[in-house]
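Next comes just one chain, in structure tokens: the form predicted alone.
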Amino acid sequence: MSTTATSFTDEMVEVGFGKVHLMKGGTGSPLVIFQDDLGSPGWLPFYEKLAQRFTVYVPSHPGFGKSERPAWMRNVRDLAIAHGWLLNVLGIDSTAVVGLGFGGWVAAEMATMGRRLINKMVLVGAVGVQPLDGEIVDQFLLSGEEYVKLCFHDAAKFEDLYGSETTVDQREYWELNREMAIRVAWKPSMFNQSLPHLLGCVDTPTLIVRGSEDRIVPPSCAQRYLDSLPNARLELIEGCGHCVDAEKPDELAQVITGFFTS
């Protein structure tokens, strides 16, 4: 899968805690979308669906991919308190999010904060809650190929994004995401205790999808956002691992247009 040459931009935005690399294409309501801890490649055919409906924001988190790390910066609360104030700095005031495996995460501390930043949000194979059923898998014990290899159910897939042979760009590229997410999400590995129970209080329309195949978030983390979360509902898309947005990019911009847009 090759990354698509459409009209994007491209740049840095200044927050006051330092810059922030921004994607940006489309046209229409604004669309946010917090990436997984491996980041993006570029702007992927996913960002470009959904950017015939949207006007489609893809920020890198502070710390991850081009974006610049701060140094205090210590938990996922953190980097969503960081987040809004990007929103803020970019003049959205209430914006349909989507929140892919860690950025789920992301996006659901987010919307504990309040409704004014987010109205409707999707999360995709997120993490964030501890699983009451299995576990999320130890990345940190595998090489950062070998995880991103396991988030994919089709390996063909995975080498149509990254090529038969990766690069040593692209593998430094994960290793400096893994440590940035070493020092935001350790201990506990890929959850926070409270935020089941911080969950309650949000009302935000949210649809939970999961792969079928997805090796990397046992189902049961799902089901505790379905139950934790007082409007929301499940939807399940066959055949693909973790990278639901990377196997199945035609399939989840469907699902979530139409759940936007309803």
The other form holds:
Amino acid sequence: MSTTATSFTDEMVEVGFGKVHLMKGGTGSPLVIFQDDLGSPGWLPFYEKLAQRFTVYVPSHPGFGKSERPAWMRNVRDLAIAHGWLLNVLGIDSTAVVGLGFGGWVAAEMATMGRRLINKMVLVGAVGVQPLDGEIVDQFLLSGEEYVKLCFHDAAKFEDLYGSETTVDQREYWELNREMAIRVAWKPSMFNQSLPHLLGCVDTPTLIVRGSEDRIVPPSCAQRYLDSLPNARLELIEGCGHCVDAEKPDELAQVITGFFTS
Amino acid sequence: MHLMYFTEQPMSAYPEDEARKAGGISALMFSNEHFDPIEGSRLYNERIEEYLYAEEMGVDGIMLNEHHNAPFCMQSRINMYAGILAAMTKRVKIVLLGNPLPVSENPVQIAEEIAMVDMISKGRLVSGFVRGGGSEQFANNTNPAFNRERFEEAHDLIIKIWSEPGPFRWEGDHYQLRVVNPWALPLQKPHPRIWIPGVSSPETIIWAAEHRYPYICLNTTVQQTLDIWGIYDKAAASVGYQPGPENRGYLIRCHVADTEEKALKNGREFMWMLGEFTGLGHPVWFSPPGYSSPESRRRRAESQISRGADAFEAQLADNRIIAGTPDQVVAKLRIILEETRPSILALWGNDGKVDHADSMDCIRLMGQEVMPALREIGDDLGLNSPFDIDTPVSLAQTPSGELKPVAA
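Can you give me the structure for the form predicted in complex with its partner chain, which would complement the form predicted alone we have just seen?
Next comes the full complex, and the chain you just saw is listed first.
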């Protein structure tokens, strides 16, 4: 798999509810990436690109990857509050946030909880709002590998990252992450009916990004975020599926950097 | 012995090829456009006749089960059919294996329904409980990750309803109920017997043993069955009792006919569901994320290939399917009884497109020839059922002086 091996730190951070796995690299103002529900196979080119301008923090969601599972956690708002607690422990009181897919939902929930913590945010292929047209793919009817493949428009990019044959370790990692995802996002399936109503209070400058060929999240979700957030605009990445960070890392990093430094 | 008749009540009145055309799917997502209510009505009513005939022919119990989105099983409400049999039969035990507790949002309703069936049947109910398969969680939209927690909590709530006077309040992890005070309680005291069917999950076997509930192996191989007894016996010893045949049950597919040729022809119908008796579908449907234990995660990651049964001949050869004349069937069942020593035996007689007339023949031969022979074998082998020796219905109902826990 092609991950980038430049300097980053890898640690377990003790937060009140348990240990959280954190990767961190780069210098500059803080930028927190909330991962999608696949997790991450390592320090990816996308993170490295952003690390050239920012101090990039990539925590694994509680219950995902090496982060401890809080058995009491029942919904994505719980998850977002837990991430806020993590940022508090890390001494971050104002940060740029990038939320990828499922992580976009986490970021949006967090944004509704207070105006100061997130100074700007980018939501990429975010779930979390009920699509008014179409449906978010039910990944739980698929195997982990089938779902991840569906997240990619370009199959070659999937192979670059995960190999032509996925390893048992990789599939086990997806399975672990899916167990936590199902604990917090089973019903309603990958959205919170309250969220569009609460987003009206979020004046955080927001960039909404979607891959033009996203087969997981229908365009109406991006539109709903756009309609609900008072200070948001939309950017389309052409020829790209749900995993924009994996398929078009340079382009996405460039768009994000431009937005955060403007 | 306690000898039961079982059929999974298939909705078999459509061309088998349709499931192949649907991509080899015969469960959960296989379209209900193939369900024909006219045929459904006929099949439901034929099954009632068959069950009444089973009682007349001398079976001890009728075993019922429940599945959803399931062409292989028409019973989407086990307690409804149990209620019908409670009123229409006179003597047989009505054995529910079982109510899928986690898929219910209100276990009090399950407790009420069971109590009604027990009273209407005049105390002939056995109330088994199950977790429900993976696909049942999808069909009922119940979070698979909390399946076992919900199963145990719903069970604890139902037992409390049957053990303590209401009203009381229940504030649990998964169920919160303001007023628990159902005015329908079981006739059998302290409560109906509880049997737990399953196929392998060690956690359920241990849980059943720790509650002193008989465990019913569902069509497992002899070796799997013996492995299950090993797990069960160890857990039983740790809570202080020595299990015997009265704690053990076994379900086997077994078709009986007047001639071997006809038995084999009808026995092959056990394979109709694309070879898999609970339907064929995506492996994830049967074990969605979080449904199975974390310990089994690695195993699931290693293999997510679709299930598929061994050939009919192979299953006949090692007695996972039995089909023959009464003498042939008894000879094979004798071996199974000798090797696995269950006191509760369910014979799954008819499946697929076995017609009503042949089903009735099978039931007649089962009740009048096979089961009497099995009772004699059971007596010789000392296979006494919980009814024969009146065992306590649970560990909680076992006098504490009788329990001698052995450290694991």
